[in-house]
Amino acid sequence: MHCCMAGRRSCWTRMCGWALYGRCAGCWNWVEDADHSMTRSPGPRECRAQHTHMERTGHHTEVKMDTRLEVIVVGGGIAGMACAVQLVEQAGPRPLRIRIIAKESVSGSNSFAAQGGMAAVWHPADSTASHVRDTLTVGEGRNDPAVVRRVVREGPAVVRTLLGMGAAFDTNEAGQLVLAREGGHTMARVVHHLDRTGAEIVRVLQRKVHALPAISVLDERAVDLIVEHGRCVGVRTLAPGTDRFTDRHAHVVVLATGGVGQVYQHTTNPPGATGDGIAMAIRANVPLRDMAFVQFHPTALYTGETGTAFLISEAVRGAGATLLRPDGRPLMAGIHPQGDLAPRNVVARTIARVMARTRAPHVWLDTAPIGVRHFAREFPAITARCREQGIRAGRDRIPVMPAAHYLCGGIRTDGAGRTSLKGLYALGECAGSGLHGADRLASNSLLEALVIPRHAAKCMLRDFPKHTPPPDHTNTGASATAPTSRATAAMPNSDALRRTMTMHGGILRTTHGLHLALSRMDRANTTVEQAWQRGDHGEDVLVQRNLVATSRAILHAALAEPLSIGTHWINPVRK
């Protein structure tokens, strides 16, 4: 058998799930350069000697054979499925217990409702450079370079991991990879599944959960990390319907937990998205970056409800639908050379000023260029949501508005999930990477969620601590539901809440309205807070304690930044 080394070049060793990622669980014998290009290829019998070598003494690294590694991952989306595969991969027969504690169903995450695709560099026109070109220029050259190059570079590897395991992505009838061009991008690169790519990508990663011995799911709530002489020792969860905390330990806690949407008053994001893991980092004084920076996608379906928004993918537009404003006359005209295709930041940015000037509820999305059989070909999905709404996409125009999408910050990461916090990575939307700078490129997440959990993992692999974690323990003590009334009567408004976040640290700012808005977010903490230690640890009190925790941050962000910078722009003259 063989694997994949980055390119023709192979070595002998066993199929894994990720062995088309460029190196095998074992194989660590690339060499990066200083310009991260691959040198030195083991030669079939240099490899065979090695594994011959490990088979016979167990030495993946430098961790002895009888300490088990205990991993708990928060967040059971694409990229703590990811970490959890990788982490059984690269072990071998090391012995390894991971568990993955998710508060809902994979249905219910960012992962799942993901839409338009997967940025990889694929077709002979485009280049490495140009991915990485494009990343920074929508990130305003607040990105990490590093971090970019790696994610950028192991784009195609991933793409071809993917299709090993399984995934269906789109092809033409050559068989070759149908390729969309999103916002910012300068080449088709985009790969996809329909308008389903996330719900595709996580039926591969689930399909291999559910067949390692090594990982089991929780149906548990993480509230808060638990922190002994400067390390990461585990996480206190509640499971549902029952009144006690649970103290579980690990040598390393990942945090996958996702956005922050439901900050907002509208988002494409699901109702789980309320920042828990950041939250959960602030109360454990772990530094975040770059939380001014709050995407927010264009065209969320328009229902004149609050909450969740229904996503139209951006390949809508890259399939030649145009956007307009409330009168019919083209919106993007003369406003970005990318036109309709322009940065998320500029498009959502075009869109809140019209609106504000004209006091429309929305814009329009027109699709009759796409054509009705041709958008329910590519489609689907969108075209079921507007035939509910009563709109027959590919015919009609689509109301839209701006939503908040994306999180471009988090916890602050080195490249490969590390916090400052010894024992505490973080991964996927909740992490701050330094990959996307001011501004994501479109399609660049998912490529994220599968790239960095595989550095982490070799990370977690060799330097864990070998020590045994003590067992988990269940505390008797306060009850975690069951709240008093008085408590709860006291309890912020959530909606008022979102409303001000919404209205002053959405996407257009001022610095009196950011003001404003955090000494409301401060009020809401303390009640919050009180509440909390009084002993009130309901659902609305866990929700609005990590809500009002991550709007403060965001709050706190954006007035750090005086400059006008990417999805954040801020006019400092009150209005």
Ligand SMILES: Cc1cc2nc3c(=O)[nH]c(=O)nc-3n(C[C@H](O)[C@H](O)[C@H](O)COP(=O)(O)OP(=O)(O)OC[C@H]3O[C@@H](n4cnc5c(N)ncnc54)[C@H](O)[C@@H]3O)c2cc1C
Contents of the next structure:
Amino acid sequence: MHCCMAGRRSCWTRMCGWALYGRCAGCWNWVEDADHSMTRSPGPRECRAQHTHMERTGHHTEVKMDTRLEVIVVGGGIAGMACAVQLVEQAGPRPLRIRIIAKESVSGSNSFAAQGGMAAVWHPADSTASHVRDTLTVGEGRNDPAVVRRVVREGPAVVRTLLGMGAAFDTNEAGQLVLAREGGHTMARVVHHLDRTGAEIVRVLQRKVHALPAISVLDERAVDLIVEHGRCVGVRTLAPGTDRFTDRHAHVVVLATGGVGQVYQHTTNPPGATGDGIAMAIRANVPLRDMAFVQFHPTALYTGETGTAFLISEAVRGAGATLLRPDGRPLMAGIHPQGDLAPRNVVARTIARVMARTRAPHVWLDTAPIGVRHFAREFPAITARCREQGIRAGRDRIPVMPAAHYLCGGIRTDGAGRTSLKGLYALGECAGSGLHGADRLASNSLLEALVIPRHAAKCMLRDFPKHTPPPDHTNTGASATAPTSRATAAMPNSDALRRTMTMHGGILRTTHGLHLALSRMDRANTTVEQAWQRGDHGEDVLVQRNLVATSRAILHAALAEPLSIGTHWINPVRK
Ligand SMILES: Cc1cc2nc3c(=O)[nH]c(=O)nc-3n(C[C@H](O)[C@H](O)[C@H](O)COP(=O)(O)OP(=O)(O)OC[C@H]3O[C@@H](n4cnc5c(N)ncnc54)[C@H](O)[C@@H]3O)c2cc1C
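Could I see the form predicted together with this ligand next, after the form predicted on its own?
Expanding to the full complex; the earlier chain stays at the top.
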């Protein structure tokens, strides 16, 4: 342990405010970090008690007392990690402790699964105005134009930052970024790393997170928000294998819990995408927005199984593949001027109608126009997955079907991730920032997950001193209820609930179907909440509680939209 000001093992001459003999000077707890140098963010990793630290300012001559900003980020995907990194970078020498709470490793996140890329104005012939226009067109005017402008304007800066962090986006022989064109875009503007863009961005962010001692990652599941006197002051969590809740307190809580795809039978989202953050927000009476707008990706690999389906990226159609009906005729001919690259909701709906009419379980994606070699070079992950199914990508037709892919709405926030509940932010896919409106322009979500955290971090650092700091950080005392693992009698059948959502709350909706689904979900909600109140907090109840709450929010929002718009298509007359 070195004193950060004197640079020696112990500091006898000056009060530096940090470590003497390896203990935190503020609270006298042992400090684990070996080095609080000037260039690193000061902040012991596991110094838990609430206290003040000395903050060095200006030319390091002036010393003032300052409260350490405590932030809990729920979710370790791109939005959560970007927020944590931004906080450290913007805080400078200001004391800070950020705990990322993630219920599973980042490979189980939507971020890791992202294939196609991130949209940004990069080509000299492209413009902010054009990207904004495309976003508003696909969102059918339901977007918040100010948020759209903010996110689009900062796209190039985000690309530069990622390149600076070592992201290996695809380049041509001249070293220029290769830009792909995806559905709804009038320009090629999607930067990518093969068909594993999300994993590449995760890689560079994760490296950064691990290098910053102010950030720690806890392997826990957040269960509920802790709200006191109209302010979010923490989260209740459950660690794997433990039988007690922990109340973790912070000045600011950030929900970055990702998607809701598991509400449906077929989804491109991983199993953990159960809408946890949205359900927590609902239980804390935090308003949502645009929940009716669930984007279905037109081309998930059909295998005959339900659950998580492998995505065949839109970039494959961008590279020349075409959709065919079950009988082999072109599917999108005469449907939309952009043909196979029409907005996703148009393509998904067309496929859903064809499948319903022909009773076929899938349609075809003809990859022959791309060629085997080119396909393997551009889309190695898709090639490998197809091979497992006995399909030669680049030559064969791939059986595809639509699958729930992206929630355009979420927890209502402003352009800096602030919700209406003080102390609570929401970022990434669980947030309804207004960027997407009624449908998401392809590859805008990774951009959102990287831009909005910059502004969120700024607000947190600016606003937090006015808040009353929480009295302590963790509490496993009397307020925590012991969860039980006993099996729950008469719990609703998860598969049946997912089938209900797919049939009535999915791509093709009717007023009658939505009411039917809602009454089933209401009954399921009563059962699950009763189990919860009885103290049955097993995995089944934990997951269903969130799935049912999220499903009900989608159905209510869909019923409040009498007209079809964006991803929401409703036929009110069909009974
Ligand atoms: C197959 C696929 C391909 C995609 N391709 C693209 C693309 O090409 N371009 C694009 O822009 N977008 C794409 N998307 C969408 C994009 O990946 C996501 O919208 C974005 O990555 C969301 O990031 P996030 O950080 O908000 O959420 P996620 O990356 O999903 O992270 C959520 C995190 O929250 C954690 N979590 C959830 N609940 C809890 C809880 N209760 N307690 C603790 N932790 C919790 C999870 O473990 C995870 O770490 C794709 C999505 C999928 C599924």
